[in-house]
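Only one chain is given next, in structure tokens, and it is the form predicted alone.
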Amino acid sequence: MRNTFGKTTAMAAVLAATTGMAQAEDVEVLHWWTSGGEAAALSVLKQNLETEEIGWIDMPVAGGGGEAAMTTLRARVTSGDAPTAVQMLGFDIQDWAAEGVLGNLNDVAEAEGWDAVVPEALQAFSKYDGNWVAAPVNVHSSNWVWANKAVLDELGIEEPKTWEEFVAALQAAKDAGKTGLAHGGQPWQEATIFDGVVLSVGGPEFYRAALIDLDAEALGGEQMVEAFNRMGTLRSFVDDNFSGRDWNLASAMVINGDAAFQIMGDWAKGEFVNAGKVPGEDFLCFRVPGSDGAVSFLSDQFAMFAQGDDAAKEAQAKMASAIMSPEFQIAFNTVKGSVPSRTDVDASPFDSCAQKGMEQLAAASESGSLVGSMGHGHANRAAVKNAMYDVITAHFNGEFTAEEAADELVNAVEAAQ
């Protein structure tokens, strides 16, 4: 479907005749950050923006995979009523552009040189149809690791380097009273997981060739299988009061000593610093075991939904532009623990953590290494991986044994294309 929206919205329309503060220039931003680390970098762009005298009207919708928030613009595009902009992930971006509903970037992005900073692995989201349709915010990456550093000194355990090695550490904490492995238990977080657990199992190229290219013999052979055994220990590791918590509290077990892994993408150090806990001396950051040298990634973007009125069109140049700018590129990612969607921004503003992510994904990129996260929408359609998402789910839940789940993958992928 193709529709051109005015530029107020309903929302925006209610608010300025009862409270007289929308504004000339004003964005609706539908978006999920929503947790304290997410919060405080989001208030970056706010701020950002508020200098521009862009108007601001938030609408937050919680669910840390996006899911929740999808389902509300659904709703909101088939009414006639589409926010400004709206935070999105990978595929995400490439369906609404084909239904004619995003719009055009190309002019801001060609006056500040987009194409020659933004690495092809994003701009292949960025964009569609050869056009800007959104603004990247960020690389994050899913395959880490988070640990509280004064219970694995208290322990005795070093930071594991294999597998064994991880799950002998997980071992050891749970012998000490603690949860080996903070985690909450809704699928998206599951699949994100599973990202790092496929990796260490068969590294970039197994990935690829099931998670991405969707081959049937990876999808459902003994490396998979190794797969979801491996996914069966983390799940052994978990606490009984797994189920439906959220992320940011599964990270908050981490931080307050309660447990001593997580795994979780990088957004999770947002948390960490938030909380005033410092990299190297509080916390660890290291990637799933295993799965060194191969980075798992994903980028928060701002997709633009298409304006009739150039006053509109005019704030999301701005803001696509304010986004953009090294300086914020700075401010935000140092708050949400990614690393900038810019290959020219100076590391030195950035933690360890952070300076050790920009480290691997350049190196990633140039290996060959850097695969699109399944788990965060980069490597297939929202439907592919809602199916991945049904079997990793269930397998972790005990409905099927390894080589049940790795059979039912199969199935379930060839059902969804």
Contents of the next structure:
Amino acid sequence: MRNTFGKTTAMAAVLAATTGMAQAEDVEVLHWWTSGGEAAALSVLKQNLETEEIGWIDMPVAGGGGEAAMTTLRARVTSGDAPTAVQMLGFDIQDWAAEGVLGNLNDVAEAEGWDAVVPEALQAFSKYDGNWVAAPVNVHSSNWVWANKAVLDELGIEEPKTWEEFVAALQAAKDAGKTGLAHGGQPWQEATIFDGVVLSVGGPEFYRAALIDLDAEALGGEQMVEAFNRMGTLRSFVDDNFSGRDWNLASAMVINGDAAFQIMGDWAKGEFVNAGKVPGEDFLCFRVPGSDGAVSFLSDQFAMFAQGDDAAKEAQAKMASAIMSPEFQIAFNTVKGSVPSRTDVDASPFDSCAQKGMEQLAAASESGSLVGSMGHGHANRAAVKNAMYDVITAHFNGEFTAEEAADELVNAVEAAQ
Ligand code: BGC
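Given the form predicted alone, state the structure of the form predicted together with beta-D-glucopyranose.
Let's see the whole complex now, leading with the same chain.
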């Protein structure tokens, strides 16, 4: 691992070369980190920048998956007032880069050797036309289940290993008067569940064919019907008040013991940790049963919008450098629930869920079982993603049978392309 002195010296050289030593200024950061755990992680970032004498102007727009944030961003850019740095996922980064409005982080990336430490799967989104346009702050994944351990112990339920065991465990919780599955009825939350369910039905091959390659046979075939059937099964274990509920309130139901399980990305762990809960003791983390070995990943990246003046560019370079430092990656990701976006970070400061996540990420990458999360913009561009959201949510709310939903998925995806 590079020492702090080496890094600081390299940065100083970059800044001197690229900015003529202009004064750093504020950064305005557009993001959707508004839950308790997310706010705690955000303050790690703010404090880190403060030590670099970079001021923080907060621009929060709530909503997982970033749909609402991206709508706000579009309006800001259209009115000629782009924020300095924007939390962004996957294909959105590529779309904005294609519009020619993002800055270039090549100098800092080269000085700090990002090419050698950031996994290729992330670089595919951080770079456009071979240039670094965004700094990846983490890796999350969506095919996780979070369980209240005391509730499981009370009901005599072991960690479910197969889909059938999972359904039996949900039923046992329901029979005991608990909510089986804590869920918030918002399209992105249903799409998050869908990532894990598709993997549980047909593994990474089917996931890739359907959600990434958009193969019509996979999108509309028997395995997709089975995926929708499984979504229907899950629907039968949510409570009556699920509609519109925020994801962190669903996490709170598991934390409080009102519900047994939540299927959610590992930002949910940030909520458990923020509530003082300990993995293995108070809660369990495991992959959606049937999806073991596969990982549907996403990475929060900060895309930098091109700036005219040198001080603003300097602040962006400093922010990117701060984000990429191994020390920051540990401080931030232990709170956020994610794992580092660089391969050379020591795993020992992380809790057991994160260590499991890091091992599984490396193993999935090795075996070809690492796939981009559809729910979080890493499988396809926004138009296709939104088309999928619509069908998944309509089915979840009883508008389509599983067969109809699979047909609708083919049509909606075709129309969106
Ligand atoms: C982001 C996470 C965030 C979650 C819920 C995801 O799209 O990648 O960082 O915690 O949404 O807000």
